[in-house]
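Next comes just one chain, in structure tokens: the form predicted on its own.
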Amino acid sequence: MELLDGELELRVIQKLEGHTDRVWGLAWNPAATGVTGMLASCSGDKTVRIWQKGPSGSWDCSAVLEDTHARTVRSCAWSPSGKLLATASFDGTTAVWEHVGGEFECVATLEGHENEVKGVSWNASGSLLATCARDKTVWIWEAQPGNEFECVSVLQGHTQDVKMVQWHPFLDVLVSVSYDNSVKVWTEDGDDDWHCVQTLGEASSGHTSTVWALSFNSVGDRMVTCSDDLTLKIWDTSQNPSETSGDGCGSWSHLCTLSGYHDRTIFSVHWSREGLIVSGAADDAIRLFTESKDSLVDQPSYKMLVKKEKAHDMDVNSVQWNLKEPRLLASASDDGTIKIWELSEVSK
């Protein structure tokens, strides 16, 4: 990536306040008009807030989505078109909201998980929605005409709480991460028959404690995961797991481990389209990493670019790069705030 050679820093542009409890998740709308578009945040206060950049340049709350979830909203995700927002809640449901003319309407409530829903993700075409929960399952829902959603598969294999699900950027390959320390890779085998094709666990140089989150790079040939074991791991995901043979040949593999950068649980990780990895953790800090110039193809190495201590007053739960402006970052925290950051060169 063409990153400037100068020293870089994260500068706070604005602190967004309004949530009355910890902020768990963030999602930038992929299709919102305007330079920086729209940000959704979800919280322990049972609401989702929509933030937009006004003409003055400041970020304002343009909508509060409430009175739908009875408990914490843990995760939120926009459909690829940017018209639908899915919200996963500890009340056991996932709500789907439609954005029409500046208003948000709850058009579907997906029920089926036995308890807290932890994560939600749309596939690249917007035809499938995945949810995961404390009940150890991952559900795949198919979007039908008229904002109907049908569960087409319930994926069982994790032995503990599933923390997050994420689709590959362009393949219908789903990844889930769990309290059971593993990363699972799921593909479809014809008629909505989904199954686990690979488990990345300790035996695969995987994590030794809860895996909290994952992110793919923009081309989908690498994945990063973060964990309670205080490490980030980079994986080679260049092979399509749907096409690999049963003996595991050509499947995904561990490339390298980044350790020693956070001293408490790493809750969130996100890979920008410029190739920057950001992590947020329970040590209240944010870290930025990039691939080293002398990195080898089969043995890549990554270096820390920026470390931001005390990014928030409490745990950093979510870090998300803006999809259109790759140097704009949002972070969310247990302190109830969201911060918008800009990555810039340190002025000499």
Given for the second form:
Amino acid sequence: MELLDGELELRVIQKLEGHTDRVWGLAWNPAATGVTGMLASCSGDKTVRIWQKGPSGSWDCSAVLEDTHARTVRSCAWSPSGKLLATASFDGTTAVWEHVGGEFECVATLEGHENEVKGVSWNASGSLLATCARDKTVWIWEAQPGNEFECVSVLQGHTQDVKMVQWHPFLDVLVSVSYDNSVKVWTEDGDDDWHCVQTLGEASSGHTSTVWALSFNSVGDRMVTCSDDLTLKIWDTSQNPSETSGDGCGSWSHLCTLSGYHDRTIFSVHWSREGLIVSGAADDAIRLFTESKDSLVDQPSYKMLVKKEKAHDMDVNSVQWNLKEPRLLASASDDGTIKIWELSEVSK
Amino acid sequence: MSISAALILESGPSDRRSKSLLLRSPGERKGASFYNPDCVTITTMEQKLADTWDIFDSVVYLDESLRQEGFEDGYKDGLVSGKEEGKEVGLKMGFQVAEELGFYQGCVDVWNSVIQADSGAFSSRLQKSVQQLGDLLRKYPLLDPENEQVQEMMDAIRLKFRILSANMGVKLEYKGYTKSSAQGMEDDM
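Complement to the form predicted on its own: the form predicted together with its partner chain:
Okay, now the whole complex, with that chain kicking things off.
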């Protein structure tokens, strides 16, 4: 990527204000057609806001999804088609909203978790939805005709609060990260039988404190996780864990650890289609990393490209690359704002 | 007269010591009479010391024997009331477990009746879950409360029931069931 040769900077395009409490999560609508940009944000103010780029080029709030969740909305995720938005709330429910003619309608409420739902993720085909909660469980729901959702399985294995779930970009392999410091990989054995096929814990060079988030690269052969232990870890995920045989081949392994860059908890991490990793942390900064090709050793290594200090006034809770414009980035913070950033070369 | 005074009064030729020791039989020690000041001058140092221990014995042993007596009484009474209490707790626990299991069984029976009346009423996944819950309830060792797996089995039953009621879209909950954790704080992340 020739862009990366020059010196880079993150420039704020716009600050989005509207939420009246901390903003927890962000999700770009992946729909290939229609408007170029649609961003969903969720907040401690119990609402979800939809932001769209208007004709003037500025981002405006086009909808507020409210009166459904009774407590903080912790995370949100668009279905692959971009028609449905799932929102996970501390009220113990997950709501599914349908986008019809510019309006959003709550078409389903998934109840099952015992307490705060922390994360939600759609699989590649949009047929399965995973949710995770403070009750230490991960639930897998299957979309039925007529916006009905049926629980397929409840995954038990984590010993603490599950912070986030994320499906592999094209395989039906689910990854969950937890306050128990571990990363768990789940697959189906057929017949609704979901099992943990691998636990990436301290023994597998894993994290030594809460794992907050994870992200796959675009081809799904690598995964990055971020943690309260102040590191980012890169994992080799090129093997399909569903095909794991008893001898351990097919399992995922630790590739490298990025330490020394952060001095506060890293809450969010996202891998862009172009291979840039962005992190958002409790030190209010946003950092970008890329694989360094000039490494003399055989092992892959990553270097920091950009560090944006004081990106927000408070903790950065979520960072998300735009899925179509590869240099566009959104960040959400405890300061109640969302910022849209553009990565560009420093003009000399 | 104090014991130290008695010791001070002590006097006499050294050869009497061994004699008096020989005269002592083991039985004498236990049956030592109360201290008699008149005897002081004719007893040896050793005998005096031995008598002194005898005096303490009664005090020390009194303490010990009373403690033992108290322990035995307490143990006996504790056994009786402990058994009673255990019986009560056992009854209460047994009642709770049975009531909860009965609640789930009742639901399963109704759902099975619905399935029999109209096989299309529930999805196949739901029907399978009803059957699985029924199996779990049947397998629960009601008459074997010391089975170490009871808690595990109860957890499995509760989870299956949670999934079932989630999928039925009904808010059913055994009223005695206490949630494993209280509501978190708003600040919880």
